[in-house]
Partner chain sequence: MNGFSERAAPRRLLRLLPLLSLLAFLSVWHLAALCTDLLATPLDTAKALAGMLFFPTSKVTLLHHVWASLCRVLAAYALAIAAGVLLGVLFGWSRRFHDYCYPIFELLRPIPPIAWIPLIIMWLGIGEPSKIAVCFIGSVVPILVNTYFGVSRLDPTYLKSAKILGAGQRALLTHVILPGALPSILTGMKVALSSGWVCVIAAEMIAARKGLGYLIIRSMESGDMVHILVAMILIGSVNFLFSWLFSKLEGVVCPW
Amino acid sequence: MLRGAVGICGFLLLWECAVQLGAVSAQQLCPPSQVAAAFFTKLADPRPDGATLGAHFIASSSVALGGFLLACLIGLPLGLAMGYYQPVYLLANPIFELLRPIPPIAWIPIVTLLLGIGAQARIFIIFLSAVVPCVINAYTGIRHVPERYIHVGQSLGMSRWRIFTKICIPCALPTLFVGVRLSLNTAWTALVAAEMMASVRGLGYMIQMGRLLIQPDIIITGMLTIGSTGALMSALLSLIEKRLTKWGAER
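Now the structure: this chain alone, the form being predicted alone.
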């Protein structure tokens, strides 16, 4: 923790010095002091993009978390079923492998035609990005359950469903949480692409307006807000994992 803080402070100091000494143009990359001033100004001032930082954050959080939760609710059960039941794998895997390589931004035209330009469309774009890590890690977690655990359950007369719920899923929990954390990061990563669809609120919209108005302090404020929020949520998920799984606690 202390080393991380020292590293961040050192990076910010180097960045500030590079701009102040003229090694980097302030018009291209503003110093951290200007970013900090823009951050505190945006907390109360809606200029230049029509909303305060808090309003942008709430709009983006609702979209990002909506897509993320939908990805977990659909992706985790699907991945678990694909890993445990061969017919489900044979049915779902070809479709999944066909859709998985498509980047989120490529979905924007067709999603706009189907769902319009409202919050539902943006949530769906984020869902398409965030569901992939959930499915892959849930599938991998089930496939990596040791065979001897399953054999023990069979020798005790457990049904296939009880083996799945009482043995396989608990064993797969650490890998599932890796998928959930990756899904959360992907949701925030896809946020800017999702908010390209005629948004008037959101951190992605704020970043886009900062680009159009050539205000790098606004751009970096939005970027750092997205990054810090994602990092805090990922840390929270790690704490939940350690409480739910002994494997997480041992790590």
Contents of the next structure:
Amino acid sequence: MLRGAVGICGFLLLWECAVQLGAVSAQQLCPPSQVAAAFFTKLADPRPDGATLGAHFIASSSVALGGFLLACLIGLPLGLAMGYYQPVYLLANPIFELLRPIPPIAWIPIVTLLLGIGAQARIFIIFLSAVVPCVINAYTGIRHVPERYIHVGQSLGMSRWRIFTKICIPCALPTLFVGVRLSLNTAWTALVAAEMMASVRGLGYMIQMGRLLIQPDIIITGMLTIGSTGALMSALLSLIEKRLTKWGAER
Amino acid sequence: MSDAKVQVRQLTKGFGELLVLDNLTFDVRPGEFLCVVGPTGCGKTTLLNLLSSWWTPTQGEICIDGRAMDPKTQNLSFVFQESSAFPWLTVEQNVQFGMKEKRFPPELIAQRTREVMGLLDLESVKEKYCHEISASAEQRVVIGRSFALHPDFLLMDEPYAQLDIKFRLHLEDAILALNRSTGSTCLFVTHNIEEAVYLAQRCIVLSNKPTSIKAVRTIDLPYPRDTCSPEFIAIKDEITEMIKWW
Amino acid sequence: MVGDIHVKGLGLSFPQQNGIHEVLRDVDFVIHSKEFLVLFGPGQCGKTVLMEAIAGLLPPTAGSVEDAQGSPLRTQELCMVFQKYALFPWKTCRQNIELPMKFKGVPKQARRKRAADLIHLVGLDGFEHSYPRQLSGGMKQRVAIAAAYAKECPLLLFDEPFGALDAQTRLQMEQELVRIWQQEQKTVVLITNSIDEALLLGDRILVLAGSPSSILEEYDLREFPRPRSLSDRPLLNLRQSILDRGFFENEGGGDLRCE
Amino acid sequence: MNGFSERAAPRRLLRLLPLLSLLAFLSVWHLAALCTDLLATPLDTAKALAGMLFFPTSKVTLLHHVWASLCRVLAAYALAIAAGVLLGVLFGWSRRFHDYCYPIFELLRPIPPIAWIPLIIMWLGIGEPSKIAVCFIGSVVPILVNTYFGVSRLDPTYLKSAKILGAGQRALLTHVILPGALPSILTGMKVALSSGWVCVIAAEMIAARKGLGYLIIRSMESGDMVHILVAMILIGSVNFLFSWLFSKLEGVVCPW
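Form predicted alone done, so how does the form predicted in complex with its partner chain look?
Every chain and every other molecule in the complex is listed next, the one we just looked at coming first.
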């Protein structure tokens, strides 16, 4: 642990000296001290892009969580059903395979034209990108349930539905959570992209404005906030996962 | 003979033109402990999958108490070689899983759980999950779950093949005790001839592929059997000769 | 040619959160040249650690492993076959067997020829180009044995090589190992937790038990003719006497994992 | 799991379902296009796609854009493989290097590659280098993580066995560590390729003169729906092509 801290301090020190000693022009990169200062000033005053860091943060995370939860609510059951019931798989899979390769950011133009640049549009973009990992991992989770578990269920005379709910879903839970964490990550990335291209609020918009106004400290503050929020959400998610799958430690 | 618990008639299974099981016919008496032994890779697993209604036979039929076998109305249990204990349930929940699915009355479930957990000394690890207990304890959980149902027909596919020799002796006695106390009809499949002779009242010897019944050997030694006694050795050698393929 | 190997006062312990976990304490025995020695004992812990200490993978905390001249045993003079992961799945059988020779810098032609001989010796003709995942458990261990012999070293260590095989294949592989040992005279030390395997294979059996483990008993089986069968009376009596000594009682079922 | 194997569902009907769903999807698309004049019908999109591919109107043909994006991705991808595998092996292999530098990597990793675009544009302008840099960041992370995962998760028995067989440090690396970690390195490379592709499109959408991202943004600004759909289809199919090519490559590179 100690070595890790030493590593990070070294990195920050190196960054500070590089800028102070002029190795890198202050225009392009500002020292960490200035970034810290910008972070605190930005918390309070809305200049230069018309909203405080807090406002951006709330705008971003509310939209991200909205799209993410929607994606889980629709994607997970669909993936589970696709994994277990063949008709559902044959119906849903072709469309899914058709839309899957199109990356989230490619949806931004068409959604912006159709739904404008309001929160709904961004939630829809995030939903589209976050639903893909949910479906894939839910589907894989079910497909990788060991056959002998289902064999046991069948020899106990359990109906297909009970085998699905009492054996397949609990067994697939860990893979499900991998998918959920992946989709949170994708949602967060898609949000930043959407905000950078078509929005008036949010962290993505803030760093985009930072670029236009040549203020590297704003950009870096925005990036660090985005990074730490993403990490925070994932940490929260693994806490929930630990509680739900106490047995999670696979042998 | 009509008093047989399980009747298997002309059981045949082929995949395309590859014939795996060739016309197997045998009976299992109520409460009997029957062993099936055969050379490595002689279709024992195919037989087990058919007997547990996981696969449907190409030809022939399996009846329990005269009626065609049906997992919904009859109690069937299967103990695999690999552990099939559910990792998301604790040891106690695992043992009770079968009974709860068959909607046994609660007090019967409690009584049977105590009985089985006692015999397999799982009391100490009652609240633990599967990854917290040793492989032998986990397999005992599966055996407990199966015997707790007092099944009409219990199939076992070499349940402790992957366990240490020391656990094997301990488990063999536990299984025999459970077979006697619950009176369930057991069919035990194994590669290990000494194990089959130690456990079985009757032993079916299978031939190589396409598998058919080579011989049926009744073993009328008293329990518990001494693996070093001359009669035990004689029977073991006799069966080994029948199977020896190298 | 390294002669007898002396294991003197070998001790080994691992640091743990709550103090030291001592696994071995003053283990003393001699491995005679060209002998088939079996280290027999319960459970997994003590024996594998001892084997790795002899092989030089684990530095002992006390004592030493020396050859006849008193200099410490070097890894070049021995080879080891593990129970699982004995082969590299990304290499074909022939590549696995040629590997030790490649490391020693043996030229390609000589390697190819020696590998062919060894594949024939272990009875795997025709499987040169298949990958380990295409082979059965028994066949994989045959390749591992061939690879060990390819290193051309006087001492071979086997760490429960047939532990993962089914009963019949295990019996077959035990007979194969004895045949190969008799054909290519080398010193062999084998670990097992199966009493039958020890009786069928060993010239001498050393019982390793207790915690910390040490050599509790030595049995000499050289007067039993080979090939041995567990059905003949004298061997059975010996089996019974070893079991009666109750080396395992203090081990107990041990419900928690002993990795 | 073969939960379907023994079901008695009529085979014929099941085979029709995929066709059915595709038809449904196209008809919904068609209907939506008819009622809102914004969306282009599938037919028009197909015609436009064919048109742009085979009889280019503007001097910069569609293939130019695709080619521009592709070059950027592949250049960055090559760099990412070299850096990712090297760092991944270093992290997995030497304890000290891992302890000092891995936390820094962990700190920067949560920042999505797209969030780097503004900073990179400030540093490198909107020319080729900045696109390649963004794409590099997008690709190097998955490769590095998977290589590190592959190396550190390798079963220690392989290393012991190799040492016993007389392998030196260099031989350990080439004969054991790299081949052992290869399957997960390949997974990383597969993810990296599509993630790199996404990054280059994003970078082009923000500031570029050539490339699919630029094309789609220009169509958005001019409200030209057909070209947006065409660009989306192209972006999607290239991504699909990458993953298809990769699964073929995986079969050849590690047959075990």
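Please read all numbers here as calculations on a predicted model, not as lab measurements. Residue numbers count along the first chain shown, from 1. Rigid core: the largest C-alpha set superposing within 1.5 Å between the two forms.
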Next on the checklist: Once both forms sit on the same rigid core, is the C-alpha displacement of L13 at or above 2 Å between the two forms?
Outcome noted: yes
